[in-house]
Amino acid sequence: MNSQQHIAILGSGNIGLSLAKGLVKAGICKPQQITLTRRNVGALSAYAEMGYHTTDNNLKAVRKADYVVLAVLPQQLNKLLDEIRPSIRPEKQLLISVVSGVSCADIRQQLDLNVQVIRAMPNTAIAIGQSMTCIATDNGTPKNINFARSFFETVGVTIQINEELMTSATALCACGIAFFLRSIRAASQGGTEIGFHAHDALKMAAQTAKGAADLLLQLSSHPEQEIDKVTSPSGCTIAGLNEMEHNGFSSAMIKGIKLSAAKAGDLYHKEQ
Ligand SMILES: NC(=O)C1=CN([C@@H]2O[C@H](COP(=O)(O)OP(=O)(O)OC[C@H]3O[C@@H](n4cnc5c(N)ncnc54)[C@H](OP(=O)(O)O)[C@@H]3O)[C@@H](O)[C@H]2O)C=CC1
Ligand SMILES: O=C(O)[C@@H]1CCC=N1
């Protein structure tokens, strides 16, 4: 993005604000280049003080934007699209949607405009530049795809996938961060039960989880390859691991991801 360009983030809630913070933290743009919208604009007052433009007027926000990020809930999208249709300039603007379960075609159909749409599925770690963001489009030009990839690459890791996998990407990556956060919480609760104060147990569990993830990412190894280095014969690790598996540890994660994917696919279409 150059310093003259502007982004409108329509629906500045959990993920919209995480994206805004990540872009500014990464130095991609200044707060002054971002307009944050939400109906309860008063909730954005702290961001206004940081230099972001804030408004409840989506039409005005879109009018001055080069990039329009759709970040409302699926059930809120159609009303938003109907509102901003007059400001959309297909030849000049790129729409980036993070809305789960809504295809590029759904968005164009609702707008009744042949506008380029890129779908992105980030997670909240985008706020600290550590997102796993999946990108997909059905009509994006190579230029816009490259922009989207480089854009989101500044706030984490990106992968381009076929659009039909975006619902699965929602479950594995966007929802997935919550699954891993819960597992860290559970480990810290175990830690407290075996003697650590909650604060220490959480710090220890979080750093241990970070180390596990970094082993895989930095060594390109497989989890079981790394687990085999930990499980000493007749040792305490394999005793704990097997007890967890006897209680459905892996199965619970798999079932949760499958259910999230199924739900993500229904969120928008069941509203129609
Ligand atoms: N949270 C996450 O980790 C991720 C979420 N997503 C997707 O992003 C979208 C948003 O999710 P999330 O951020 O969690 O939800 P939130 O409810 O936190 O954010 C949605 C925001 O949209 C605002 N909003 C609703 N209607 C309008 C409107 N007409 N004009 C302007 N603002 C509006 C709401 O504020 P107000 O009511 O004041 O208008 C709210 O702040 C969803 O589609 C979700 O599937 C995707 C990846 C990750
Ligand atoms: O929970 C949700 O529906 C959204 C999509 C992924 C993360 N949050």
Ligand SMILES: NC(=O)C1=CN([C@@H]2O[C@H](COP(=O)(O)OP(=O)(O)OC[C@H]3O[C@@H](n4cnc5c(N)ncnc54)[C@H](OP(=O)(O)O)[C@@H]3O)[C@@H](O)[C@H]2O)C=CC1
Given for the second form:
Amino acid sequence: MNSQQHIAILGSGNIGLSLAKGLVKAGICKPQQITLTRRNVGALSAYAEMGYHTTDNNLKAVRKADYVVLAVLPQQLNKLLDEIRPSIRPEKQLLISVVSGVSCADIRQQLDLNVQVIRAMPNTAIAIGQSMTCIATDNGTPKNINFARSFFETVGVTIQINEELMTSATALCACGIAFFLRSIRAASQGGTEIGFHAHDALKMAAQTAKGAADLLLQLSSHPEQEIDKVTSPSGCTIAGLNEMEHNGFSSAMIKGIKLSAAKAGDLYHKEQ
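What would the structure be for the form predicted on its own, given that what you showed me was the form predicted together with this ligand?
Below you will find a single chain and nothing else.
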């Protein structure tokens, strides 16, 4: 971004605010180049003190923006799009949507404008710069796609996928945070049952999960390769794994992800 360009983040909740902080921290832009909007603008007072522009006027925020981030709930989107339509300049602005279950075509149809739209699906680990963000578009230029990727690479890892897979990405990456947290919680409860204090068990389980993930990411390994390294014949690890599988561990995870994907696809269209 050059110093004259501006970003409007409409709906400055956890994801919007984390993105704003990531962009500034990475030197993509300065706080003065970002406008944050929220119905309760008083909740943004700390950001105003840091130099961000804050307002509850979405129309005004969009009017001076080169990049517009849509970060509201699916059921709030159509009202927001109707509100900002008069300020949209299709030939000069890029819309980046983090709204679950809403296609690029849905946004253009509601606006009745041929504007470039890029979808992004981060997760709540964006708050610590560790998001897994999937990006897709049906009409974004390569330049704008690269720009959107640079946005979200300030707060984690990005991957570009086909748009028809974005709902699946919501289930695997965004909902997936909760699935893996619940797995860690279950492991910590097991640790408590076998003798550890709860806070120690949680720390041990969380660090073990982090180590397992890093083995795959840093070694480009497959889970079964790493599992084989800790399972010996007639050993305690394979006994525990088999007990979990007999009780549906993998099946439950797969079914949960599939159901979340189906639900994510309905969130926006049920409001139509």
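Residue numbers count along the first chain shown, from 1. Remember, predicted model here, so these are calculated numbers, not experimental data. Rigid core: the largest C-alpha set superposing within 1.5 Å between the two forms.
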After superposition on the rigid core, does the Cα atom of S260 shift by at least 2 Å between the two forms?
-> no
